[in-house]
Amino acid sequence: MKLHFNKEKFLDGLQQVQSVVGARSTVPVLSNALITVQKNGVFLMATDLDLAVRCPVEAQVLEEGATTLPAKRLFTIVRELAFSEVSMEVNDKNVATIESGGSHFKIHGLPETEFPRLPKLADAKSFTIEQKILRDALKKTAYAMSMDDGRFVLNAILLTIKEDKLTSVATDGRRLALSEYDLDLPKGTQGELLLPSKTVAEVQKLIKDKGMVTISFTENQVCFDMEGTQLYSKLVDGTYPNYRQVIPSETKERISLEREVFSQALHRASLLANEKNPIVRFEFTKNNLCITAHAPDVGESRERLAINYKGADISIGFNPHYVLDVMQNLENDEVFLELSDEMSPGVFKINAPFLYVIMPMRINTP
């Protein structure tokens, strides 16, 4: 196997695959990247058995072949080379020789026959959408996933494909984010995909604002093909909770907020929230919002905002980090907070099919 490549282009490919490599894998070949050199192109691949990423890299093919090399070591070597043009040659014992300018390296690999094969998605359902739609769907919901390893079903995003709609949902039991998109889907394309948190993170790294993505899925596997770069993943095996029942069917007040101004005020107020049990009080009165935080033995903070509000006085407590999460992942200038009373969930909305439900917290008056 022999090839010649540009350092930066090869690094881009290694960057896409190396984060999938298992750092503490008991199977040595899983620490390696598979390099396949064919007449029709050069491909890099890495896997941890649950997740696999395969991407093309631009290179001059001098001799076909395949091998596996330690992914992180290879990345470090190529990154530190002083010259852009690099040659690599691999012998029949899977020893790779890398040369660039006056630099010369030899690293030992393992046979490509030991590397796991990509899953075959027999009878998979498939549809194609714009990458920016998937990127937006994940951005608006991923932060609401549970970080508790004991709740594996909630360590995931639920993607539902049904009735020409793509719905993305995430919840940790204390807040819920939901975003919907109208699509023109092929007949018979419907299903529910529970994407593991690591898969979501890797898709977010690979997805772009331009181009298309083809999503193919079976009962337990999914493939995202982003115009050449492919990500394969197992799906979470479990039943997602009935999230619709926690979405309030009606609310009493709808409050318009200037997202950036509101976010900055909340951030400042939260600086003095209790670190162990962060609570910020939101007091809505006529044309006024007062945001306060109190931490025993530390102090208190207060921020006042002029808003367009003419409803009943409401005082409600929220975790400020949960509110800031949604503000930071929206791009709209205006957001709406819908409330009923201090004991009912708050619902953030925008002028698009999106909502974010957040449970209130009990306020202890200082």
Given for the second form:
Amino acid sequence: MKLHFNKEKFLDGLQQVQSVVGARSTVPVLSNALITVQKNGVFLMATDLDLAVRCPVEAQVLEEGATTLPAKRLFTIVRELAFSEVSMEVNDKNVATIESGGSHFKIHGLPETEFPRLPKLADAKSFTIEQKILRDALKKTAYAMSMDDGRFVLNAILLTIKEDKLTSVATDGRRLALSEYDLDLPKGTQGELLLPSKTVAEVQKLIKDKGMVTISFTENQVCFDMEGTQLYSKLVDGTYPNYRQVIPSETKERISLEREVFSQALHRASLLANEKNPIVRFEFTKNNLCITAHAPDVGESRERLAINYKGADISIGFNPHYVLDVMQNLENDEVFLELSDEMSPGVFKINAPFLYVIMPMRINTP
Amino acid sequence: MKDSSRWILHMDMDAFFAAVEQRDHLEYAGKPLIVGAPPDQRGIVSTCSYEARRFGVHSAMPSRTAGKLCPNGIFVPPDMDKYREESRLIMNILSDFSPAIEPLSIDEAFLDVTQVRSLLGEPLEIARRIKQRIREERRLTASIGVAPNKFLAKLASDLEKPDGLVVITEENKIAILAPLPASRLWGVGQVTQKNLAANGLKTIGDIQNASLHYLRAVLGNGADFLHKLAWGIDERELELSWAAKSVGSEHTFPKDTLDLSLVKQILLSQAGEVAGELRRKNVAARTVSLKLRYADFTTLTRQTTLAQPTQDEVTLYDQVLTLLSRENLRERKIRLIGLSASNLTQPNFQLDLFDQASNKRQQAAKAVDAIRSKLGHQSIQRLPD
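Condition change, the form predicted alone to the form predicted together with its partner chain:
Let us now look at the entire complex, which starts with that chain.
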């Protein structure tokens, strides 16, 4: 196997696959990237058995073949090379020789036969949408996934395709983000995909603002094909909770907030929230919002904001991180907060099909 | 008194539980009084009066042994609610003298009076006034140690008990420490003490005179800290936590047991007790610990930390059962079991979107507390599953 490639282009490809490589894999070949050199193109691939990424790289093929090389080491070597023109030759003992300018490296690989095969998605259903839609759907919801191992079904995003709509939902049981998009799909396309959090993170790295993505899926597997770069993943096997029932159907008050001003005030107030169990209190009174926090033995903070509010006085406690999370992942200048009372969930909305339900914290007064 | 950088008081109530009972029951005055389990049952002495101490009875001794040593002793069960209330009143007196209080237990506290000297006078004078107020307002006696640091203050309060008042200064500390046994140093238990003695270090003076090099060879890592203590140096600050550090409950079985359902039943009632105490103190816990003592007295503790703080007995019970299930309980009889909650924080609860039951349990717990405060703890109990 022999090829010439451009350093930057090869590095791009390696970057896409290397984050999948298991850091402490017990199977040595899983630390390697598979390099396949064929007449029709050169492909890189890495997998941790739950997830696989395969991408094409531009290169000049001199001799076909395949091998696996240590992904992180290869990445470091190529990154450090001084010249853009690089040649790689691999002998039948899987020893690769990399040359560029005056640099010469030999690294030991493992036979490609040891590398796991890509799964075949039998009887897969598939649909194609714009990458920017999927990108937006993941950005607006991913932060609400649970990081807690206790409820594994919540360590995932639920993507639902139904009735010409794509719905992305994530929740950790305390807050829930939902974003919805109108699609123009062939009749009868529907499905529910529970994407594991690691898969979500990898898709977010690969996905772009333009171009299309084809999503093929079976009962327990999915493939995202982003114009050549493919990501294969297992799906989470489990039943997602009935999230529709926790979205309040009506709330009493609707408050318009300037996102930037509001988040900055909240961020400042939360500097003095208790670190272990953070809570800030929001007090809405006529045309006024007061955000307060206090940490025993540390101190307290208060932020006052003039807002347009004519409703009943409400005092409600929230975990400030949950509120800041949603603010950071929206771009709209104006957000709306809908509230009923101090024990009922609050709902953040924007002028688009999106909502973020957040359970309050009960503030205990002796 | 020469000016020093810090002045710490250590107050220790004299035979606290017994003294409270003797004050409230004139018939116990001047008699050997033992607060704890009855002498014909298993369990231990929690406190005894000085009259009982003359017979060799002391805290943490099995009640049966106490009964043999002191056959005429009056045994009374502890009334923790009463002692807690008494403790609160005594701590209130302390807080009139300085805001910097570190309560160590129900009957012991450190008080930093460094900052209040210009207002209230010399530390010795402050200590005298504290003792006087406790005597007049609570009709109890306290021993107080006055010293430049925590270690010396605690040591001083113990030197002339009961009703003691001892001052240790920078000038006399070395001389006071030198003749005392090494076991008086903070952190020196039986094992370390034996190790020290085997290497010719019996008194604190021996440790003062030993080279740090030698001490390190004997003790390893702890040597530097111990050497400093021996020279009366202790830089620990008061821990001015806004609440107690933990809440717990322990139970010694009347007979060592292998009966898991009995163990669980006790844990369930302990969970209820601890949860109630957390709510009463208006704090929530993030760490749950299980303590197990086997018949051969080997003792182990296991703990787990929760993502969210809790005051909920069901959560405490579930966590402690999980800890229990990891132990091999088939062959070893259990003597004592305990549940404690620590890592305490403000009781602000994140409500859950899906687990409405836990939100409701919090409401129910409030109702249970209300009933118990009127009718007593036994009036309402959770049934085992």
